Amino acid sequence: MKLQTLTAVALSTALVSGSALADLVIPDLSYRTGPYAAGGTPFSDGFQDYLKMLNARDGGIGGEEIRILECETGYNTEKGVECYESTKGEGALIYQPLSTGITYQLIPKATADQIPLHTMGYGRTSASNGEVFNWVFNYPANYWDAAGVIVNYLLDENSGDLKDKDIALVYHNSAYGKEPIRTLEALAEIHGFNFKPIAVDHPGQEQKSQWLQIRRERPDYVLMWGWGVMNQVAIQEAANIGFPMENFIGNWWSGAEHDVTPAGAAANGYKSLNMNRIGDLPVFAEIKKHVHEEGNASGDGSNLGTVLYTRGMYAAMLAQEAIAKAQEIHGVADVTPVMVRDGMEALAISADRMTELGMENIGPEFSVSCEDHGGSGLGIVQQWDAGEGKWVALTDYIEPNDDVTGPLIDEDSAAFAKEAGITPGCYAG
């Protein structure tokens, strides 16, 4: 394994096979340290292990090997930008920032550099408008989709009527946590529920005042847009005040094993969204055989099959499919970032293809177009079974509220286009 070091950001660039040269460069802006490491680590493990498996089993993608560039951001926006600047010159084909704050800073940079961003289920929601954000993709779903999915689930739980219900949102006081507020306000007006956002400052270790407020006001439901240690603390505080866990619902970044296990039995019944299914997928055996058993796991191997490991692997699969589509469109294996952008915009993920990849039903079927970079927007609701120590899917995929979010996306993306001097339209090269 060849190793290079860029001292500006202590970046380790490692070839993921024994070859002296790999042509498909995929950065991993990871965070394995700090208060968000519990979420960042399993995602990166799954992301990298899948790419390593492709190298070991298939020789990469289309005969071209993959080189992973891992750069530690600590979930810090400034460090994330430094990682981007220090890796883009290596031939980076696609970035997965795994941070809304970093994403907001990278959108103008990546657009100018003509390198695509994939902000899977996070980032700037209005980037789903591909005619304004030519270089940003947030398929298969975004934050405003998530808000709609939760409200539709609650409508179903309440015979279609949320009038006069009190719904609180405990949110990370950052660009990430604030993303769903506008959508939830619009949905509150439509369905007649009372909505109250409650901010939690970074990193989220102190929440007693917020949960005392919830104890006083006794909302019918509490939603959560949390990440890292904030989730663990919130679930424990909810248990401390006796809030019914079945009425506490997190988004898909607030529903992993490490979020609930610290509270033990008290977390039983907590619910969250998921943009992808989890289970014993055949692809895990391939990763074990070609990566873990060869001593090349990205971590210690213990995260295999967990919620965020699976999501990281899913993200890597979507990158693989976009690169393969780019190779098909342009008739070359050694593709460029511009070509990968074309592959992402022509992406179509079918049930048959997911099964072929050993990931049957891991996510919904969806396709991407010039106009729509956002995918299906579907999500499931899952619930933590503390006795069994696992998440259980309660629903099939639930539709979002496109009739509500569509106009909001149009409005927000139009404002961005005006500010940035962008003339909306399909990318024409």
Second form
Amino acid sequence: MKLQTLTAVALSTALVSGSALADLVIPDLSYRTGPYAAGGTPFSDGFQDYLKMLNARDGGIGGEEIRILECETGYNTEKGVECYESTKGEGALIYQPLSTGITYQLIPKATADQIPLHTMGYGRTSASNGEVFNWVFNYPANYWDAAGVIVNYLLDENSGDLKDKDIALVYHNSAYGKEPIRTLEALAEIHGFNFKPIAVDHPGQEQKSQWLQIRRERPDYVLMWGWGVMNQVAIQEAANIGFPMENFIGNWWSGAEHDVTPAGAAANGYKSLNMNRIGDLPVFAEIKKHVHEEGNASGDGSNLGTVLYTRGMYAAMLAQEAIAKAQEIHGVADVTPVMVRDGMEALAISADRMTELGMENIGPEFSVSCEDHGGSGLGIVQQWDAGEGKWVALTDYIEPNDDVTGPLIDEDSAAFAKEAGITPGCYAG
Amino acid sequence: MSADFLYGIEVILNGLMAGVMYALVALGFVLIFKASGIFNFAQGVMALFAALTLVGIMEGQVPFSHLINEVFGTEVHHFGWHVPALLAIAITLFVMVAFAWAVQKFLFKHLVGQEPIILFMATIGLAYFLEGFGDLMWGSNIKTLNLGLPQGGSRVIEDMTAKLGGDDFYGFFIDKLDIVATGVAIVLVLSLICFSQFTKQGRAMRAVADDHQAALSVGISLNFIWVLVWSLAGLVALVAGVMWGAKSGVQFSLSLIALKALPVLMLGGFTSIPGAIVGGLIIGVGEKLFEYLIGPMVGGATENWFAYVLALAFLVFRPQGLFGEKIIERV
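Could you drop in the structure for the form predicted together with the partner chain? We only have the form predicted alone so far.
So here's everything in the complex, that chain up top.
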């Protein structure tokens, strides 16, 4: 009897672990606690809700159930690396760290472990050179694209002439905040505007000096590369000094609802970039039906439809499409990280496909290749309507400045390749 | 007068105002350190917790709603009412007193006689516990503080002073919130001084601060005094949380304001209430002036760095800080 029982237990364990191994494991390096929780929570809610919806509605991707592995990073680089190390052994297919600091640490690790990284609109910009960064993808856009999109928007607003305009950049004094400076300096030379970077120290709770300087120097436009409390304080300080909000433009990490609501009506007119459109998408009804109404919402369910929730959902959709493409290429449902990398490199997101997924026009159309892991780089400009309490898209997708950023990407990635001893080329397995 | 000179004065004025905001945080540290010798690492988190509690009560939020919904499968988030600000402040103060009692009862009562480093480590643990507890109780989203505090530059001051300079001078910018914070800080400090000088409990508090054992020998309850001191630190934390939270919304980064108080304490001394104020003002003016004059030459963002350098310089010449008690140990 004892032997029979043991055999039964062993068999059941093998079956259970066998089915667990067959899952599509997608880690979610989230941050729901700490100083940056207000941004991390809605993103993670959107990311997880969409994947849960795929499980509930479609049985996962290609018939394979998705297993989400959430790990709390607190937006802390060390914890992020710990999360990576503790989850990669579970068969993780793709990592989206949602932090530039964590991304920089994971690039060599993920490359060595052959697990793809997707850093959507953050991380190391030159990773869009796929011949150097075989395992890193930053589609659909990166920071340098964002700088180009903003300048193109301002050119459009000023009849194509920014000569002698004063443009200041208020930036988080970190690797993330400094990312657009090179591009903006290059664009300042081309278009003849005066560029002034103004640093704000972490966390950005106190910015009086920076805004007094802006009040003294009265630039025509202020751009912002902020995250966390820096955004809310900057918007409040801009309102305090009476800076015209319509001339204050943040990047896509400085343009969520919680960035503007603390300043109340004073934030009306503030603009920001967005890499994804917002609005009432048909997919939200599906998420409500299959996830929220079943009591499986991530978090308290209150973030559905917000800017960062939508972006998290968009990120999950891009992971889904890459996995589906990998399944198609390799003819198996139970794909490996190496196969997912192939799927990411062969990814093509069309308008029809986005509509089919219930996310019409959520992002720009783009395709990925061995050489280009960065996507199209397009972005929209949105404006905060404090009266209605919502973001309103002001533009269609705007082109970046590939002719300016392209050489910078080549230069930076070549330097990385030299330093890391990488011979550029497409991944050959 | 030249615009540069006038803008220099504007920077000094704003530095003084910023210094008051730093001093508000530093005061809480001083109160506890003076009475019990504990460097309370959790003071910043207490400011966050107090502000979270105030907004949660005002908005009629159900505490621990996420946990309740998870356990019982319910969907409760709000009571459906809004509590008037004054009543909400009173309830929050009650919560902070309850917190002070709990800290004494469940933590420090068991650590009597331990080394200062043990007590300090305990406050680090307390900070992490309270941060997680606040998250569980009120959630991690950013909350808007609607106390009706004025925001924005004072137009009156701006218009009155605009004539002092030429066309390139736009008048002094003084934030109305900073003016209110200064007024509140003055009232708070005067109240604390009056309390410690003219009330029985205040005198008992000072006696404990001077010599625990002597105070105990004349019948003063150390437990009561420590609960009282932690309650007062809770009151100071609420004021600091409200003032800082009004700028940025109430969010978890508020706990980091403690970092702004450390150089103030190093400079002013850990045991002096006037020291916290003067230290705050010196740090505020010093860092703002340095950023204005030297910052542009070195890439800016010098304030955090300079505050600590200034405090370190003071430490070298006066280790007990400007107003701290000189420690003489006989060997």
